[in-house]
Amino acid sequence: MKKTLRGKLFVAVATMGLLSTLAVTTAGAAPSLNGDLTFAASDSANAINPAMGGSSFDEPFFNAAIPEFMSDAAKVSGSANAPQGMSLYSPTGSSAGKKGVVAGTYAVGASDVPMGTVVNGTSLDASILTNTNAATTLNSYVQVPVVLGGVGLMYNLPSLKKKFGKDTVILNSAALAAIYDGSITKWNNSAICKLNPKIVTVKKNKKGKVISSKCALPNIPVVPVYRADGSGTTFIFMDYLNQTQGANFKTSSGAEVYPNTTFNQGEVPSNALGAQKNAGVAGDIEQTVGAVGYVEYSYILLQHTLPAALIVNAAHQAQVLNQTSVAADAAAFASKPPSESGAGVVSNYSIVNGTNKGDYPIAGYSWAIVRQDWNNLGTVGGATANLNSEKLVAKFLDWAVQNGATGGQNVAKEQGYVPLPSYVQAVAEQQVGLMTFNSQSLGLS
């Protein structure tokens, strides 16, 4: 079942892939890259180690991604000129991320949010981006959209699943907002009973005939689950409850919520539990009855024993999160891909909510960013910038974004992860592409 369908997702996206290399060939943008992998022994590139870390999200991408980069490099290049001593990725968080790389911890600092996203007139990202000099202003700084995935609400009513099976209970974005800010209080509630229309008690005369069908959803109370630490997963989701639900996602007083990377206090009702990490989430719903929660999509692929709600998409469908349907999504948003024209100017890009059939609405991409030029700058993640080391990290990352037999998003596939889009794959190109070594081009392949 997985086979096929990965296989299918595999035509469309190569299909896709050859179309999106034409359109950007012709348009000249920038020249597309295929994942060098060549290493000589003046690169000096066994000897380069640069630290990345940030958003928890990517740190099975990066994690397998990283030894099998080395390996696939000292195939090509042979193991005396390929990297050999690359560490492993720091799972830090998606701030952590981009407070690393601007300070000069990482070299990549990956992030679910790219950085300096605007919201409601203010930048997330402030705090760090103060414009003082090159290091914290955003255009200094390349965004590399490197995995796809999406977020799953995972419930935990164990009556139904006696009566049901997994998988049945129907939420859409106004009682997920409903939920989080305390208006919706029993799982019974007639918002949710409506969407669920065959969770139902039913009564039959001896005919046969139904006479009464009830809601059965149990009449206990929905905890709502949160992340109390920053994470971009949370930014997903409040962001595809602004985007659904707008005014009506709103605080106990009645203001707008807008989406950030924590919900902030008073927006969240008094029964809420807060969590730390993924598996804090996960954690708090497996132990409380009535509680649900978001989490990001391992937890749901690895088939806990708890199951997700099927989400009712732009399209009125109620869909399941798999790798097709986050597939789905990201390609509803092939029109309006990231904005292409130049460094850092990727922020706020969000695919939550797409139109198209068959698409999971709660999805995004997760970012690596990078200084755009190392020159001058000492040291980048423990390794002094040179041409040689940005030539390594900007090789990684051309490399990581490859959908051929060595590239690295068939390292995201068998994480679990969707291969990027090829629209998307094409930006990630063009970004790397835009790194540079005292206004130098790299001169990738």
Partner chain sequence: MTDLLTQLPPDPILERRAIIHARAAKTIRRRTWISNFFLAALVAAFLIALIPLGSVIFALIDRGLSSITWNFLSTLPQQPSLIAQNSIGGIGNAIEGTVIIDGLAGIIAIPIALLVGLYLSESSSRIANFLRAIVEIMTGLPSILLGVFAYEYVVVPMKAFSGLAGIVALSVLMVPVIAKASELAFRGVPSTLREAGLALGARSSRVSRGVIIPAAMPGVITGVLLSLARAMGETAPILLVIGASGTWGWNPMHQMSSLPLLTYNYSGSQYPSQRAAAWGVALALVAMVMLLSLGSRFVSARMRKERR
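Okay, that's the form predicted together with its partner chain, but what's the structure of the form predicted on its own?
The following holds one chain only.
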């Protein structure tokens, strides 16, 4: 199926050498949408329940947004006409989100790395995108940026908290790479202590010469926790390590570890713990003294009690993870916003390691993936694949990316995400506007 193109641009997925440049021809861009929540009785929205699932990075957003969407729609259209029974989102992981939307078990599949991404000449989705029919052809889908969030390094060091209170451990990309490839095995490793002068006790003689120093970081094993399932959060974390420490972060055979949705290219230490989904990683960290692992910020901010490390950014600042610092990182890439080519390839999606002061360097967008045209599909995500079902999903996605008084990005902010920048929101609206039924516009306004 031929997709309407996004305007005249050249797509260069140069980040990490992902893809060669693709030339895209000129065509009319889809109109901006406004999150309209009008449903008529003929839309049958109250009887439609499309399944959604995938990235656990997105779970706090979707599972707060879905009931809010139904509530807002009922205020506009009345409870008799508005959707009433939409199920909550299933946090099965980014890889499962892609597979689910291709298989038709999800009406919306979410992933923190766009479908069709190619790294070092290898497609991350080769097993599901075979290009033999419309279901497995990339340009049969639209990909909508829905949330912007940060990936925190959550850690469990109770002895440090008892002695230093709110002082937070500082880590940098070199230390993280060494933790995850097994080079650093103890928390009081000199490289980590050097990053944390506030928790090093120094004694000097009368002449000011240092005669001793003691690092308060405990002499206990570092237990790295990683995602055992296919994970876009893993991809964002590995993207950061690759861009900052690619030459040093290698497998035992000496090959560079390139970003992927799993850690099977890495040299994960023998004491490392593999967990399912963001919630599983956070749970393992909470239960394991000495553990450290990467989780989406919402899981630290709202659901757990352990801190996140400050991360040294490209401007050599130890930066705390919060919505302001994630927004600053995204702003560093404003001149090259995400876009999608006519072939369905998303470019400029990586926003790790921004170079501005105040940037938190491990951040990314997450993407809702949906079939562009539902005609003749039978069922999608358990719902009959008719015009009404597709319109409901399109209206939900349109509302989800809005920054207005009743838009879904307000929900995102409440859950610890950063509202989409205006230029990314415009991309999202255009993507939703490309959805058709039997090649005809859905008539969203």
